[in-house]
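For reference, the chain that follows is the form predicted on its own, supplied as C-alpha cells.
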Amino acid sequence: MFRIVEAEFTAPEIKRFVIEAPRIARKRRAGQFVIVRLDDKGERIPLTIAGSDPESGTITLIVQGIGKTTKAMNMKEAGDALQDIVGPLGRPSDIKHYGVTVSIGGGVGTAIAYPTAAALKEAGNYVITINGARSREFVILEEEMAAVSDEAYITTDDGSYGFHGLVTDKLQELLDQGRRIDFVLAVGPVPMMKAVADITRPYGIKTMVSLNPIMIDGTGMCGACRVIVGGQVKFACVDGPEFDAHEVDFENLMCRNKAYADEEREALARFLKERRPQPHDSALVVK
C-alpha cells in the first residue's frame, strides 16, 4: 500500500497528490511515469511523475478527473492509500544542452512538461515555458514553471488570464519575431501536440511530444499502447513515452484513443450513479 501524504485540488477536476513511494522517488527521472491501481479490483492507469523528494521518499502526481478511475482517485484524501504504484517506467527525457528550449504544457499536460523543463534548466539551457489552459481557473503550476524558466508565458483560450489564444499561437508569435529556438517539448491533448509539430516542422526545430495512448501493463507485454512513429510500430511504455513529433502518426493515435470511448462513458455513468454522495461532489462533474 502507498500512503497519500497530501491531496488538494489545484483547479477544477485537477488534484495534486504527494504519495509515499521511496524507491520510486530515488530512481525516477524527468519524463518517466508510474502505473497506479486504486484497489485490488481497479484498472491500471498511467500517470506521469510530476516531481519527487528522495529525502522524504515521496512522489507527486497530478490527476485530472475525466473517467471512472481518475474521478475515483480524486476522491482520495490525505491518509488514504493506493493499492499499487509501479515505476518508474518509460524512457527518461533526453536531457542535454540544446541552447534555447521551449516547454509547452496544454492543460494538465503542464504537469508532465514541468519536470522536463526543470531538468533542461539544470542542464544549462535557456528555458521558455508556455502554459496553456481553457481559462484562468484551470491554470496549474504557474509558480513552479516560472521558477525554472527564463521566460514564462500563460495562455488562456478565453483570454481571462495572460495571452489570449492557444499555446500554438504563442509559439508562432515567438517564431514570427525571429526568435532562435533549438528544441521544443509539447505535452497535452493530441490535437495540440500535432499542431505544435506542424508549426515547428518547416523550421527544422527538434520537437518531442509525450504520448498518451491506452496503456495497461506499462512493460511492453500487452501491446495496447502501440503507436506508429516513423512508419514503425513502437510501444509508448518502453520505447517512449517521448517521441520525435515530426515522425508520429497522430491520426492513428487519435483513432486508437477513441476505441473504448463508449465503454468509458458507460463505466463513468454507472460509477457516478452507484456511488454514495460525497462532500466534494462539485469536483465530479460529468462532461
Given for the second form:
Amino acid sequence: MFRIVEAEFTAPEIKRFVIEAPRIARKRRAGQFVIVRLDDKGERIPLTIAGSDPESGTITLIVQGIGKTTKAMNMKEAGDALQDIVGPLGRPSDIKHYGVTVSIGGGVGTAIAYPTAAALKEAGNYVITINGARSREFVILEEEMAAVSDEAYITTDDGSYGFHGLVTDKLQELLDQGRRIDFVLAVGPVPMMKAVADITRPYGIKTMVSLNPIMIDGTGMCGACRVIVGGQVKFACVDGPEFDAHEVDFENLMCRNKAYADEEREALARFLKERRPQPHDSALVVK
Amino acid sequence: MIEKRLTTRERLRIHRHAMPERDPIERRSNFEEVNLGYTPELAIAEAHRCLQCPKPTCEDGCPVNIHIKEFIGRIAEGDFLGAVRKIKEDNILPAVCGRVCPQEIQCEAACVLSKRGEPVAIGHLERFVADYERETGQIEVPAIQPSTGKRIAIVGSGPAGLSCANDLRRWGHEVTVFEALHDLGGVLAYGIPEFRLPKEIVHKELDCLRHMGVKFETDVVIGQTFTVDELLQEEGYDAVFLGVGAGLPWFMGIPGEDLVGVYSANEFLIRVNLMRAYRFPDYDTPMIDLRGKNVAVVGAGNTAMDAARTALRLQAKNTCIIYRRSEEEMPARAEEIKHAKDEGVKFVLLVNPVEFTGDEEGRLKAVKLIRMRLGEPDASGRRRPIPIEGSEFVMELDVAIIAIGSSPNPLIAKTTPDIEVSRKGTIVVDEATMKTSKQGVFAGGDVVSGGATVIRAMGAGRKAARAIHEYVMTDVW
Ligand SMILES: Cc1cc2nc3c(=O)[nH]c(=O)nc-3n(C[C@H](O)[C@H](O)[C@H](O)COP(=O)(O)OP(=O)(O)OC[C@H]3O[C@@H](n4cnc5c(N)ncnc54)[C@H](O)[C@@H]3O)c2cc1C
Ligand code: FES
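Complement to the form predicted on its own: the form predicted together with its partner chain:
Then the entire complex follows, led off by the chain already shown.
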C-alpha cells in the first residue's frame, strides 16, 4: 500500500497528490510515469510523475478526474492509501542544452510538461513555457512554471486570463516574431499535440510530445500501448512515452484511445450513480 | 509388491482411464475448471496399469526425471501422500504440472505402453495426488535449515523464480522475490486461464512459500525500480536469479495490426485473467464485448488455444484458430487441441494473414488470408509453409488475437549491459550452472530458453539454485 501524505484540489477536477513511494522517488527522472491501481478491482492507469522528493521519499501526481478511476482517485484524501504504484516507468526525457526551448502544457498536460521544463532550465536552456487552460480557474502550476521559466505565458481559450487563444496561437506568435526556438516539448490532448507538430514542422524545430495511449502493465508485455512512429510500431511504455512529434501517427492514436469509450462511459455513469455524496461533490460535476 | 497382485497380462488388459471432464456445452459458457480429476478409485485403477518396468523409460522422458515408477507404485498401494512426497523431491509444483505439462511428448511418450497407444496417464495421476494433498489440508511445509546469512534476490515470480526460491530458502538463505506485476505467479497467474489452472492452486503454492519465509515484493520492475547492479550493491544481495520469462509479444508486422480489435494474446489474456475484464463493470478493466462477434486467434500453441477457448467463454459467435501449417505441426498440448475442438473452436489451417482492414473509426472489420502449402522441413524440423500465389481470400472479423510467440523483455538487458544476450534476446548462460556473463547473476526459464514449458522453467530454477548455493557459500565464481 502507498500512503497519501497530501491531497488538494488545485483547479476544478484537478487534484495534486503527494504520495509515499520512496523507491520511485529516489529513481525517477523527468518524463517518467507510474502505473497506479486503486484497489483490488481497479484498472491499471498510467500517471506521469510531476515531481519527487528523494529525501522524504514522496512523489507528486496531478490527476484530472475524467473517467471512473481518476474520479475515484480524486476522492482520496491525505491518510488514504493506494493499492499499487509501480515505477518509475518509461524513458526519461532527453535533457540537454538545446538553446531556446519551449515547453507547452495543455490542461493537465502542464503537470507533465512542468518537470521537463524544470530539468531543461537546470541544463542551462533559455526556457519559455506556454501553459494553456480553458479558462482562468483551470490554470494549474502557474507559480511553479514561472519559477523555472525565462519567459512564462498563460493562455486561456476564453481570454479570462493571460493570452486569449490556444497554446498553438501563442507558439505561432513567437515564431512570427522571428524568435529562435531550438526545441519544443508539447504535452496535452492529442489534437493539441498534433497542432503543435504541424506548426513546428515547416521550421524544422525538434519537437517532442509525451503520448498517453491506453496501457496495462507499463513494462512492454501487452502491446496495448502501441503507437506508430515513423511508420514503425513502438510500445509507448518502454520506447516512450516521449516521441518525435513529426513522426507520430496522431490519427491512429486518437482511434486507439477511443477503443473503450462506451465502456468508460458506462463505468463512470454507474460509479456516479452508486456512490454516496461526498464532501468534494461540487468539484465532481460531470461535464 | 503390486506386481504380486496383478500379472503383466492382467495389467495390459486394463484400458487407460479417461479424465472425467465437464460437458463441452456446459463448460464453454463458464470459467470452471474443465477437468474434474480422478477419484481415488480411478487413480488406483490407473496406477495398476503401470508395469513397474525394471528400467522405467518414462523417467528419461521427464525433463526433471521425477521418480515416476515409485510414485505410481505408491498410488497403487493407496499411499497418496507418500506418492506426492516422492514427486516433490523433484517437482515442487505437481498440481500445476499435472495439469499443464505436455505429457504426450514427455513421460507418457516414453512409457512402454504408448507403443500400444495407451500410455499410463502419468499426468492425471500426478495431478490427483497433488490435489489430494492440498484438498485434505496435508501440504507439508518443508523444514528450513539454519540461516546462512546470505541474501538472494529472485526476479520474476513464474515457475522458474518460485522453484529457485523454494530450494534456496530450504537451504537457509534469505530469499526475496521481486515481481513487476501486482500479482504473483508469472504465466500461471496472467496467462493460463482459470478453466485450465484454477488460481486457487497457485495461491496455495505461494502460501506454502510464504510459510517457509520467502518474501514477496510486487510492483517492483527490475531495470526500472532497481537495476541488477543496485540489487547487488546498494541493496546488498549476494546473488541474483533472473526468471523474468519471455513476456514481449510478437506481432506479424502486417498492415492493419494497429487497428482497434487486434490484441496480442498477452493483452487479451492479461485483461481476462489478471484484470478480470470478463467481470466488467464489477472490475474496472474493460475489454471489447465479444458477444455475437467473430474472433480469430492466429497461432496454434497453448497460448492460442487458451485465447480461443477464453473467447468462446466470453460468448463470441464464432471462434477460430488460424494457423499457417497443418494440424500435425500444431505445438499446443494434445489435450488443449481436443478440448478446443470439443468446445466448438474451428480450425482454419494452412492459411496466413496478410492484412487486417478496418472501418473509418479504426476498428477491425476483416482479415485478408492467403493459403499455404507445406514444403521441406525448416530449422525447427517442421515442414515450412509456403504461400500459394493468388489464393487470397477475405474473412470478416471483429477481434483478432495474435498468439505467434514471444521473446524476453529487453528491459534488464538494456540496463545491465554486462549480461550477455543472444541475437534472439535470450540471456546466455552456462548450461550446467545457469551462470550469466555477470558475476553473481544467474538466469533460467523462458528468459534463457525462449517460450518453453512450466516444467523446464522449474528445472532451470532448481539447477540455478544449486549453483547459487555453491557460489554464495564459497564465494568462488
Ligand atoms: C497462455 C500461455 C499458456 C501456456 N500453457 C502452457 C502449458 O500448458 N504447459 C506448459 O508447460 N507451459 C505452458 N506455457 C509456457 C509456460 O507458462 C512458461 O514456459 C513458463 O511460465 C515460464 O516460466 P518462467 O518462470 O521462466 O517465466 P514466467 O512465467 O513468464 O514469469 C516471469 C515473471 O517475471 C516477471 N517479470 C518480468 N520482467 C520483470 C522485471 N524486469 N522485474 C520484475 N519482474 C519481472 C513477469 O511479470 C512474470 O511474472 C504457457 C504460456 C502461456 C503464455
Ligand atoms: S502497456 Fe503493456 S506493453 Fe505497454
